[in-house]
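We begin with a single chain expressed as C-alpha coordinates, specifically the form predicted alone.
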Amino acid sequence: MGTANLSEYDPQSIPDAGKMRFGIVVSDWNRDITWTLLDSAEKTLRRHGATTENIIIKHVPGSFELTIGAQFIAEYDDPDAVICLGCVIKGETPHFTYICQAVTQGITQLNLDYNIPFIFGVLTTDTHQQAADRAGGIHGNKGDEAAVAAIKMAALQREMEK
(Lines of atoms letter the chains of each structure in order from A and count residues from 1; the text may use other names and numbers.)
(Lines give C-alpha, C1' and ligand atoms only; values in the text may rest on other atoms or scores of the structure.)
Protein backbone atom coordinates (compact mmCIF):
# COMPACT_ATOMS: atom_id res chain seq x y z
CA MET A 1 0.00 0.00 0.00
CA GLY A 2 1.33 3.44 -0.92
CA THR A 3 1.60 6.42 1.34
CA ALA A 4 -0.08 9.00 -0.87
CA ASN A 5 -0.86 12.29 0.82
CA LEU A 6 -4.51 13.04 0.06
CA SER A 7 -3.97 16.74 0.68
CA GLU A 8 -1.44 17.24 -2.11
CA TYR A 9 -2.92 18.95 -5.16
CA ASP A 10 -2.13 21.82 -7.49
CA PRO A 11 -3.97 24.86 -6.04
CA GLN A 12 -3.95 26.46 -9.49
CA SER A 13 -6.11 23.62 -10.81
CA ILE A 14 -8.97 24.44 -8.43
CA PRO A 15 -11.76 26.73 -9.69
CA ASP A 16 -12.70 29.83 -7.72
CA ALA A 17 -15.34 28.94 -5.14
CA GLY A 18 -16.20 32.57 -4.35
CA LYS A 19 -19.74 32.39 -5.72
CA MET A 20 -20.47 28.82 -4.64
CA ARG A 21 -22.51 27.60 -1.70
CA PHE A 22 -21.53 24.40 0.12
CA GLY A 23 -23.20 22.17 2.65
CA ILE A 24 -21.16 20.01 4.96
CA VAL A 25 -22.82 17.29 6.99
CA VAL A 26 -20.54 15.70 9.57
CA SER A 27 -20.99 12.70 11.82
CA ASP A 28 -20.30 13.32 15.50
CA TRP A 29 -19.42 9.64 16.04
CA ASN A 30 -15.61 9.34 16.15
CA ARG A 31 -15.55 13.12 16.44
CA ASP A 32 -11.82 13.29 17.13
CA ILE A 33 -11.50 12.18 13.49
CA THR A 34 -14.60 13.71 11.88
CA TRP A 35 -14.18 17.17 13.36
CA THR A 36 -10.61 17.19 12.06
CA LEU A 37 -11.98 16.33 8.61
CA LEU A 38 -14.53 19.13 9.01
CA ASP A 39 -11.93 21.71 10.00
CA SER A 40 -9.77 20.83 7.02
CA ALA A 41 -12.68 20.82 4.55
CA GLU A 42 -13.89 24.21 5.77
CA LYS A 43 -10.39 25.73 5.56
CA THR A 44 -9.89 24.34 2.05
CA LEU A 45 -13.21 25.77 0.85
CA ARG A 46 -12.31 29.19 2.28
CA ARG A 47 -8.78 28.99 0.83
CA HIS A 48 -10.38 28.70 -2.61
CA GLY A 49 -12.76 31.62 -2.14
CA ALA A 50 -15.86 30.27 -0.40
CA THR A 51 -17.19 32.68 2.19
CA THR A 52 -18.07 31.61 5.71
CA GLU A 53 -21.72 32.51 5.14
CA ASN A 54 -21.78 30.20 2.09
CA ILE A 55 -20.59 27.17 4.06
CA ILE A 56 -23.48 25.50 5.89
CA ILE A 57 -22.41 22.96 8.51
CA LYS A 58 -24.80 20.46 10.07
CA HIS A 59 -23.97 17.73 12.57
CA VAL A 60 -25.61 14.30 12.70
CA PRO A 61 -25.15 11.57 15.34
CA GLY A 62 -23.40 8.96 13.19
CA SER A 63 -22.38 8.05 9.67
CA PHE A 64 -25.69 6.28 9.00
CA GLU A 65 -27.47 9.63 9.41
CA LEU A 66 -25.22 11.41 6.89
CA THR A 67 -27.56 10.68 3.99
CA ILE A 68 -30.67 12.21 5.54
CA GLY A 69 -28.63 15.14 6.84
CA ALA A 70 -27.26 15.69 3.33
CA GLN A 71 -30.76 15.47 1.90
CA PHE A 72 -31.98 18.10 4.39
CA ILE A 73 -29.18 20.44 3.34
CA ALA A 74 -30.00 19.90 -0.33
CA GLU A 75 -33.69 20.59 0.22
CA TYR A 76 -33.49 23.53 2.63
CA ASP A 77 -30.19 25.35 2.00
CA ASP A 78 -29.78 25.43 -1.82
CA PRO A 79 -26.10 24.38 -1.98
CA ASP A 80 -23.98 23.88 -5.09
CA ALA A 81 -22.51 20.73 -3.49
CA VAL A 82 -22.82 18.78 -0.24
CA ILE A 83 -19.83 17.19 1.48
CA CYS A 84 -20.55 14.16 3.68
CA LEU A 85 -17.91 13.54 6.36
CA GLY A 86 -17.84 10.50 8.60
CA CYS A 87 -15.69 7.73 10.00
CA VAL A 88 -16.60 4.09 10.44
CA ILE A 89 -13.98 1.93 12.16
CA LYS A 90 -14.26 -1.83 11.88
CA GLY A 91 -15.18 -3.65 15.06
CA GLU A 92 -15.88 -7.24 15.98
CA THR A 93 -19.39 -7.41 14.50
CA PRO A 94 -20.82 -7.06 10.97
CA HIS A 95 -22.17 -3.60 11.94
CA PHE A 96 -19.23 -2.02 10.05
CA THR A 97 -20.21 -3.70 6.79
CA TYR A 98 -23.88 -2.74 7.04
CA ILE A 99 -23.16 0.90 7.89
CA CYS A 100 -20.52 1.29 5.16
CA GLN A 101 -22.79 -0.25 2.53
CA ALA A 102 -25.80 1.83 3.58
CA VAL A 103 -23.87 5.11 3.60
CA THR A 104 -22.20 4.39 0.28
CA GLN A 105 -25.50 3.47 -1.36
CA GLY A 106 -27.29 6.40 0.26
CA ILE A 107 -24.78 8.99 -0.94
CA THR A 108 -24.75 7.42 -4.40
CA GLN A 109 -28.56 7.61 -4.48
CA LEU A 110 -28.50 11.29 -3.47
CA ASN A 111 -26.16 11.98 -6.41
CA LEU A 112 -28.66 10.33 -8.73
CA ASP A 113 -31.80 11.90 -7.23
CA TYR A 114 -30.66 15.51 -6.91
CA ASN A 115 -29.11 17.79 -9.47
CA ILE A 116 -26.09 18.62 -7.29
CA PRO A 117 -22.96 16.70 -6.29
CA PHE A 118 -22.78 14.88 -2.97
CA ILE A 119 -19.19 14.15 -2.01
CA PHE A 120 -18.22 10.94 -0.21
CA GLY A 121 -15.83 11.95 2.57
CA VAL A 122 -16.38 8.93 4.79
CA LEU A 123 -13.39 7.05 6.15
CA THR A 124 -13.94 3.29 6.34
CA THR A 125 -10.93 1.88 8.16
CA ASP A 126 -9.88 -1.17 10.11
CA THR A 127 -8.32 0.81 12.97
CA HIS A 128 -8.43 4.17 14.66
CA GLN A 129 -4.81 4.75 13.62
CA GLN A 130 -5.70 4.26 9.94
CA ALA A 131 -8.44 6.87 10.36
CA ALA A 132 -6.04 9.29 12.09
CA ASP A 133 -3.53 8.77 9.27
CA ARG A 134 -6.22 10.03 6.85
CA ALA A 135 -7.41 12.88 9.08
CA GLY A 136 -4.27 14.98 9.20
CA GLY A 137 -1.71 12.17 9.54
CA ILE A 138 0.70 10.60 7.09
CA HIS A 139 -1.92 10.32 4.35
CA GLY A 140 -3.03 13.95 4.56
CA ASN A 141 -6.63 14.86 5.29
CA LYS A 142 -9.65 13.40 3.49
CA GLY A 143 -11.47 16.64 4.38
CA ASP A 144 -9.17 18.52 1.97
CA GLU A 145 -9.83 15.96 -0.75
CA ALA A 146 -13.59 16.15 -0.23
CA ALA A 147 -13.59 19.97 -0.37
CA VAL A 148 -11.52 19.99 -3.56
CA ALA A 149 -13.87 17.42 -5.11
CA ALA A 150 -16.90 19.54 -4.13
CA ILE A 151 -15.45 22.66 -5.74
CA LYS A 152 -14.48 20.82 -8.92
CA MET A 153 -17.84 19.08 -9.25
CA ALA A 154 -19.82 22.27 -8.58
CA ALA A 155 -17.71 24.03 -11.22
CA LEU A 156 -18.28 21.17 -13.67
CA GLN A 157 -22.02 21.40 -13.20
CA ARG A 158 -21.95 25.18 -13.78
CA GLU A 159 -19.88 24.63 -16.91
CA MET A 160 -22.34 22.02 -18.21
CA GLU A 161 -25.34 24.27 -17.55
CA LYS A 162 -23.99 27.00 -19.83
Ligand code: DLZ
The other form holds:
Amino acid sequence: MGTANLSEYDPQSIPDAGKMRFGIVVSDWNRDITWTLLDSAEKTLRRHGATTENIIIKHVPGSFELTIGAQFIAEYDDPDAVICLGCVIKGETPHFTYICQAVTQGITQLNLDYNIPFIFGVLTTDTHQQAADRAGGIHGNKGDEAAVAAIKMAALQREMEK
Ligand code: DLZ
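Alongside the form predicted alone that was just displayed, please also present the structure of the form predicted in complex with the ligand.
The next block holds the full complex; its first chain is the one shown before.
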Protein backbone atom coordinates (compact mmCIF):
# COMPACT_ATOMS: atom_id res chain seq x y z
CA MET A 1 0.00 0.00 0.00
CA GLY A 2 1.38 3.44 -0.94
CA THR A 3 1.45 6.52 1.26
CA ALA A 4 -1.93 8.28 1.34
CA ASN A 5 -2.05 11.80 -0.07
CA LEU A 6 -2.43 14.03 2.97
CA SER A 7 -4.31 16.69 1.02
CA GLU A 8 -6.97 14.41 -0.44
CA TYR A 9 -10.38 14.40 1.20
CA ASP A 10 -14.02 14.61 0.25
CA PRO A 11 -14.98 18.30 0.68
CA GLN A 12 -18.65 17.27 1.00
CA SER A 13 -17.83 15.37 4.18
CA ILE A 14 -16.48 18.45 5.95
CA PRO A 15 -18.83 20.40 8.26
CA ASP A 16 -19.13 24.17 7.91
CA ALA A 17 -16.42 25.85 9.98
CA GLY A 18 -18.01 29.31 9.76
CA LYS A 19 -18.79 29.58 13.45
CA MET A 20 -15.77 27.70 14.72
CA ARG A 21 -12.68 29.17 16.34
CA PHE A 22 -9.28 27.57 15.79
CA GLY A 23 -5.87 27.90 17.33
CA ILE A 24 -2.78 26.97 15.36
CA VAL A 25 0.53 26.60 17.15
CA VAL A 26 3.47 26.21 14.82
CA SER A 27 7.08 25.29 15.57
CA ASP A 28 9.69 27.47 13.86
CA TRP A 29 12.30 24.69 13.87
CA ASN A 30 12.57 23.46 10.24
CA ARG A 31 10.51 26.47 9.24
CA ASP A 32 10.90 25.84 5.51
CA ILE A 33 8.64 22.85 6.20
CA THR A 34 6.44 24.03 9.06
CA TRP A 35 5.47 27.36 7.53
CA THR A 36 4.23 25.44 4.49
CA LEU A 37 2.13 23.30 6.82
CA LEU A 38 0.80 26.48 8.40
CA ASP A 39 -0.09 28.04 5.06
CA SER A 40 -2.02 24.96 3.96
CA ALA A 41 -3.79 24.48 7.28
CA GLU A 42 -4.93 28.10 7.30
CA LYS A 43 -6.13 27.95 3.70
CA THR A 44 -8.07 24.75 4.35
CA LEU A 45 -9.78 26.21 7.43
CA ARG A 46 -10.74 29.30 5.41
CA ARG A 47 -11.93 27.19 2.46
CA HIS A 48 -14.45 25.62 4.82
CA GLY A 49 -15.69 28.90 6.23
CA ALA A 50 -13.40 29.83 9.13
CA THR A 51 -12.81 33.58 9.34
CA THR A 52 -9.45 35.31 9.83
CA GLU A 53 -10.40 36.61 13.28
CA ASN A 54 -11.28 33.06 14.32
CA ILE A 55 -7.89 31.60 13.39
CA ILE A 56 -5.35 32.38 16.11
CA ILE A 57 -1.76 31.63 15.11
CA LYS A 58 1.10 31.40 17.61
CA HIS A 59 4.73 30.48 16.93
CA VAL A 60 6.98 28.48 19.26
CA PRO A 61 10.73 27.77 18.88
CA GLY A 62 10.60 23.99 18.41
CA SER A 63 8.28 21.00 18.51
CA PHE A 64 9.07 20.43 22.16
CA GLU A 65 7.27 23.73 22.91
CA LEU A 66 4.12 22.81 20.94
CA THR A 67 2.44 21.36 24.01
CA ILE A 68 2.70 24.46 26.16
CA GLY A 69 1.94 26.71 23.18
CA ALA A 70 -1.23 24.75 22.55
CA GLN A 71 -2.15 24.93 26.22
CA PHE A 72 -1.70 28.73 26.21
CA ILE A 73 -4.15 28.98 23.30
CA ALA A 74 -6.63 26.71 25.07
CA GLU A 75 -6.37 28.78 28.26
CA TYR A 76 -6.44 32.29 26.76
CA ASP A 77 -8.17 32.17 23.36
CA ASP A 78 -11.28 30.00 23.79
CA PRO A 79 -10.77 27.79 20.70
CA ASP A 80 -12.99 24.94 19.47
CA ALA A 81 -9.85 23.06 18.40
CA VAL A 82 -6.10 23.57 18.42
CA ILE A 83 -3.83 22.40 15.58
CA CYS A 84 -0.19 21.66 16.47
CA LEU A 85 2.23 21.86 13.55
CA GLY A 86 5.87 20.81 13.67
CA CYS A 87 8.58 18.86 11.94
CA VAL A 88 11.11 16.65 13.69
CA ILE A 89 13.84 15.23 11.46
CA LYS A 90 16.09 12.42 12.65
CA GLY A 91 19.67 13.53 13.38
CA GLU A 92 22.77 11.81 14.68
CA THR A 93 21.72 11.86 18.34
CA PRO A 94 18.73 10.42 20.26
CA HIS A 95 17.26 13.95 20.42
CA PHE A 96 14.71 12.96 17.75
CA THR A 97 13.29 10.20 19.93
CA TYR A 98 13.00 12.40 23.01
CA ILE A 99 11.31 15.27 21.17
CA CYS A 100 8.91 12.93 19.38
CA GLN A 101 7.99 11.19 22.62
CA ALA A 102 7.56 14.47 24.50
CA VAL A 103 5.35 16.13 21.90
CA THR A 104 3.27 13.00 21.32
CA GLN A 105 2.65 12.50 25.02
CA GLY A 106 2.11 16.21 25.58
CA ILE A 107 -0.53 16.57 22.91
CA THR A 108 -2.21 13.34 23.99
CA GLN A 109 -2.36 14.67 27.55
CA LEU A 110 -3.93 17.95 26.38
CA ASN A 111 -6.64 15.96 24.61
CA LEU A 112 -7.41 14.23 27.89
CA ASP A 113 -7.23 17.35 30.06
CA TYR A 114 -9.39 19.68 27.98
CA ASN A 115 -12.78 19.08 26.41
CA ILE A 116 -11.59 20.21 22.99
CA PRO A 117 -9.49 18.43 20.36
CA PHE A 118 -5.75 19.06 19.92
CA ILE A 119 -4.62 17.88 16.51
CA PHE A 120 -1.26 16.22 15.90
CA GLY A 121 0.14 17.87 12.77
CA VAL A 122 3.75 16.95 13.42
CA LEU A 123 5.92 15.37 10.75
CA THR A 124 8.44 12.89 12.18
CA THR A 125 10.77 11.81 9.39
CA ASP A 126 14.17 10.27 8.75
CA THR A 127 15.14 12.85 6.12
CA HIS A 128 14.41 16.40 5.04
CA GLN A 129 13.16 15.06 1.69
CA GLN A 130 10.55 12.89 3.41
CA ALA A 131 9.33 15.98 5.23
CA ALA A 132 9.25 18.06 2.02
CA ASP A 133 7.26 15.28 0.34
CA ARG A 134 4.60 15.78 3.04
CA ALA A 135 4.70 19.58 3.09
CA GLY A 136 3.28 20.30 -0.33
CA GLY A 137 5.26 17.59 -2.16
CA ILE A 138 4.31 14.26 -3.67
CA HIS A 139 2.42 13.09 -0.60
CA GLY A 140 0.37 16.26 -0.18
CA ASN A 141 0.46 18.52 2.86
CA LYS A 142 0.11 17.48 6.50
CA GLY A 143 -1.36 20.92 7.22
CA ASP A 144 -4.43 20.08 5.12
CA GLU A 145 -4.91 16.80 6.95
CA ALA A 146 -4.61 18.54 10.33
CA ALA A 147 -7.11 21.26 9.38
CA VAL A 148 -9.65 18.72 8.17
CA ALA A 149 -9.24 16.72 11.38
CA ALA A 150 -9.70 19.88 13.46
CA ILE A 151 -12.96 20.81 11.72
CA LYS A 152 -14.33 17.28 11.99
CA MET A 153 -13.44 16.96 15.67
CA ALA A 154 -14.78 20.40 16.58
CA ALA A 155 -18.05 19.48 14.82
CA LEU A 156 -18.19 16.16 16.69
CA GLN A 157 -17.75 17.91 20.01
CA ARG A 158 -20.56 20.36 19.19
CA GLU A 159 -22.84 17.57 18.01
CA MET A 160 -22.37 15.63 21.25
CA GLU A 161 -22.68 18.71 23.45
CA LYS A 162 -26.27 19.32 22.24
C1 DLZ B 1 16.93 20.83 19.51
C2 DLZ B 1 16.05 20.37 18.39
C3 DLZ B 1 16.54 19.44 17.46
C4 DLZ B 1 17.90 18.85 17.54
N5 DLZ B 1 15.78 19.04 16.41
C6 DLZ B 1 14.53 19.54 16.29
C7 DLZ B 1 13.71 19.12 15.21
O8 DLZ B 1 14.08 18.34 14.33
N9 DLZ B 1 12.45 19.65 15.15
C10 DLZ B 1 11.97 20.52 16.09
O11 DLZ B 1 10.80 20.94 15.97
N12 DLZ B 1 12.73 20.93 17.11
C13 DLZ B 1 13.99 20.48 17.23
N14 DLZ B 1 14.77 20.88 18.26
C15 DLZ B 1 14.28 21.95 19.15
C16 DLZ B 1 13.40 21.44 20.32
O17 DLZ B 1 12.10 21.11 19.87
C18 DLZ B 1 13.26 22.56 21.39
O19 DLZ B 1 12.82 23.75 20.78
C20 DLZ B 1 14.57 22.84 22.13
O21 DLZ B 1 15.12 21.65 22.66
C22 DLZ B 1 14.35 23.88 23.28
O23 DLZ B 1 13.45 23.34 24.25
